[in-house]
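The chain below stands alone, shown as structure tokens; this is the form predicted on its own.
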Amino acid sequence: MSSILRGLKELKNYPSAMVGLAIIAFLVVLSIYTVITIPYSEAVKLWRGADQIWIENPRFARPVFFDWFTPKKLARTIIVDSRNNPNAKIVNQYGEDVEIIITLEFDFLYDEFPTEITLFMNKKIPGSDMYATFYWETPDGRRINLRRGSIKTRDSYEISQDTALRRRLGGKDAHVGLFSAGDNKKPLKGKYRFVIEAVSFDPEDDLDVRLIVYGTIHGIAGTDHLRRDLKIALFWGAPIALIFGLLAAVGTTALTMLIAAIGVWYRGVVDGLIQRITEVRMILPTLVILIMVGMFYSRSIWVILGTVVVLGVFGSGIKVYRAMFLQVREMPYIEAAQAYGARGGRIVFKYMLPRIIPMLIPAFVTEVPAFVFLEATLAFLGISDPVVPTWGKILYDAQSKGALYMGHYYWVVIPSVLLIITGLGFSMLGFALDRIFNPRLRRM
């Protein structure tokens, strides 16, 4: 233990180790922050997107920091709700009939067009008849008749998908034609108004509306094809990656070392059986076995983790540790332990394993990124827990939806950079530890 502590104190002499520790510390802090602010159950609910959680988010929106690197002012999402503005609604009673006029005003001051326009309506009395006319007023004084029709209790009007309106706008999409002046290729800036004139034949009836003008940037990480904020998966990808990588590395390395020590000490049939199992296992492809487990048994991350540990225990590492323990077994202090009557189990745990543990630390640290990338690879191939938001799951969705072909580079670059940074942090620390604890490298 004292030798391990002395070795760890030497890390300050290696700048690469300090950089690696800083990266790992950042990932740990991010993981703690994520677990506290976004509990796992909430993260799963948000990632599944149930009950139209993300309805106010634009699709394929870039992160907001894109706005810092362009002279143009990129469009942000605008939400106008009649419930938040009492002055937006005028109600007139005409005997048994009621007239409701709602005017939603907003300023559009961006240098690019929005991506969608949708109106959500909520009528008070179910089953009653309500008819409405929709208008759009531009800053230059034009008034465009959008459509006429009845309103249900909970209804929506996807203005961007209105084909009749598109024909009246000269073939332009509504989110472009309603914001442009003639043939102008840039949006017309200024104050816009959305007007609804509704009539109901039930005097107790009422209407509230919410207009969403979807922008092109959103949040610190952007959104995907389901309007989900990618921040959820990016943040939760850190604790998932660390937990998976650390548990797999600890389980695999510790069990491999223990089995190798037992085989070396007891020799004979025990060592032979361990070596034959290891040789058979080394022939089998790990990734293919994991894919088969995910396809035919379970995609639970814990099942995958357990399979990774079981497959990793009888890997090539047993051969390496066996060679080390063969040298340790011939040491004089092992003979002394046998001379005073120490049993095999005590010798293995008390004298053989502690001798190798200092060399185990660098191997353990450098194996963590391998398992992190393995989890990301399984998620990228679609063989992972479907409800767990991870970096690999982001890459899988991006690949399946053609993110690179559509120009949504942020969807691929950000999780890829996080994976690379994670691997770099553990690798830099592991290489420094290897130079500290490996006697041959210390002499170089």
Contents of the next structure:
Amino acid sequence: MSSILRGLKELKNYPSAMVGLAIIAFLVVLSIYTVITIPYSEAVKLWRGADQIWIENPRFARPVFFDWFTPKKLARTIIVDSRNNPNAKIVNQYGEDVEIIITLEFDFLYDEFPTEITLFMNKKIPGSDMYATFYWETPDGRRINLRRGSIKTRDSYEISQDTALRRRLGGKDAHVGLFSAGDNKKPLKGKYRFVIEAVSFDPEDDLDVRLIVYGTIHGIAGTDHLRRDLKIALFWGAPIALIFGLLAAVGTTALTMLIAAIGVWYRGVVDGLIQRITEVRMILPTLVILIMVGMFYSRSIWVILGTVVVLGVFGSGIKVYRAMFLQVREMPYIEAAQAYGARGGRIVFKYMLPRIIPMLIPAFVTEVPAFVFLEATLAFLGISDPVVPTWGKILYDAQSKGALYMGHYYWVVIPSVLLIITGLGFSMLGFALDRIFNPRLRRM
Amino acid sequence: MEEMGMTLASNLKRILKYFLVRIIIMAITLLIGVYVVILVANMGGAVDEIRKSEIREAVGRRLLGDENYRIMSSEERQKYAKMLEEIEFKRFGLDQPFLIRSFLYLKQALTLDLGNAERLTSDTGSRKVKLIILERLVPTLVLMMTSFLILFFSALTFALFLSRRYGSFFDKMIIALAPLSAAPAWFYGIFLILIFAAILKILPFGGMVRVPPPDNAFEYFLSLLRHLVLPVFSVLLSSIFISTYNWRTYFLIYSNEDYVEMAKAKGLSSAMIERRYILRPTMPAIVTSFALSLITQWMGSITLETVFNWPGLGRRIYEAISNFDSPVIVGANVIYAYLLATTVLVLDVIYAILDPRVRVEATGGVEQ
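Rather than the form predicted on its own that you just supplied, could I have the structure of the form predicted in complex with its partner chain?
Everything in the complex follows now, all chains and molecules, and the chain you saw is the first one.
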């Protein structure tokens, strides 16, 4: 045990190991922060995005920090709600009829056009007849008639999807046409007004509306095609990657070592059986088997993890450990242990395994990135736990929606950078440990 | 003379016996491995239930358009439908239990009688599994062989170069860069596409040739080369640092041997020392690891081909799995298993004959 501690102390002579340790520490802190601030059940619910939780987010929005690196002011999402501005609404009673005029005002001061405009409406009395006219007023005093029509109890008006309006705006999308003056390529800055003049034939009726002008940047991580905040998957990706990578690496290395030791000690049939299983396993292509398990049986992250460990245990590593244990078995101290009457189990656990543990540490650390990337690879192919948000899953979504082709680079780059940082952290530490604990390499 | 002939003959006999044992063990391994694949690919028989319910549905649909069926009583209808289903089950061999059929599949798979696919068809419209797999083998081989040959020779050259300059700047650089190999090729592929296709727009996003493909053979070749650049480069990025690092260490160990010192003392040129005294003893191990990784990578190309939309075998296997097409999955795996087993065996034979240090035991393995 003391040799291990001495080896670990030596780590500080390796700058790469210190960088690796710093990265791992950062990931651990990030994971703990994530698990505390966004509880798992919350993350799952948010990532599923039921009940239109994300309706106020723009689609394909870049992270907010993009704004810091450009002289332009990038468009943020503007939400104007009539419930928050009591002065916005005027109600006039005309006998049995009621007229409701809502004026929503907002300042638009950005250097680029928004991506979408949508109006959400809530009417008080279900089943009543309500008709409304929608107007748009620009800072330079123009008044554009948008549409006229009836309003249902819970209604929305996707202004950007209004094809009649698009024709009237000269073929421009509403979120461009309504914000531009003439053929100008830049949006017109200033105070905009959105006016609804509604008439209902029920005197008790009331109307509340919420106008959302979707921007191009959102949050610290941006959003995806379903308006979901990528922050959730980026943050939750860290604990998942760490847990998967560490458990798979620990499980594989520890079990491989144990099985190799048992085979070497008991020889004969046991050893032969272990070797034959390994040979059969080598003929099976790992990734293909994993994809089949994911597609046919279960996509639960635990089932995948279990399969990864089982396939990993009987891999090429078992031959390496076997060769090491064959040398250990012939050592005099094992003979001494036998002489005082130690039995198989005791010799394997108390005498053979501890001997190899220093070799195990670097092997285990270097294996972690391989498993982190294996999980990402599977997720990238669409084989991942349906409820757990991970980095690989973001990449899968991005790839299947052609993110690179459409220019949504942030969508691909941020999860990839997190993945490679994780991989590098463990791998740098592992390489340094390898040089410390493998005396043959130290001479080099 | 006579004595030498005797030892030669006994040696030959021993080698032959050793290989017979090896071949038998390999055959049994292959048998079990392929059987496991068959079990997994058929979900232990559950795929059969899917097929059966599909047949029932098809029979039901067919009966709806049947004039006679309409005038039958409900009892007759059931009997008639059942009869038709039974005929269909028999036609696909589904009337026998899965256990028996699994051994039939095993026999067919091992004799490379790969049969017909369930759902997939080849690009020419055939249902033959052999065609479905073979037509995709060439693109995969083009991609894999190109990247691996470049990887092999460049890593070997760099490693030799670095082993001569131990501790130099480049040597330290390779040690620092080695951890980059933690990421797989497809991962670098994404970055390369981002830089060279999306931002710089100088190379294609993916695919194997331009659409529509050029008629002229020369232009076809140029287009293929253009499409090869990014995937090959991503394989290189993900493997070259670690391969160089490993082989450099390996060469360093071997260049500390006494006979190398001896050669140096004799005043041989460093090129000759490298060729005769360092490369020669290390080559077998390097070639083995290279040949094995070539074959295993061949199956691992699924993701790389997905990223680059490369029409290779990896994509096809993925399609087969997502379509529950067991015959294609089994077919691809059988070919893979045969390739792997044959390579291992051939390498074994070559070393046992060529390398005088390999000790041949009739029952054990080759020990170096």
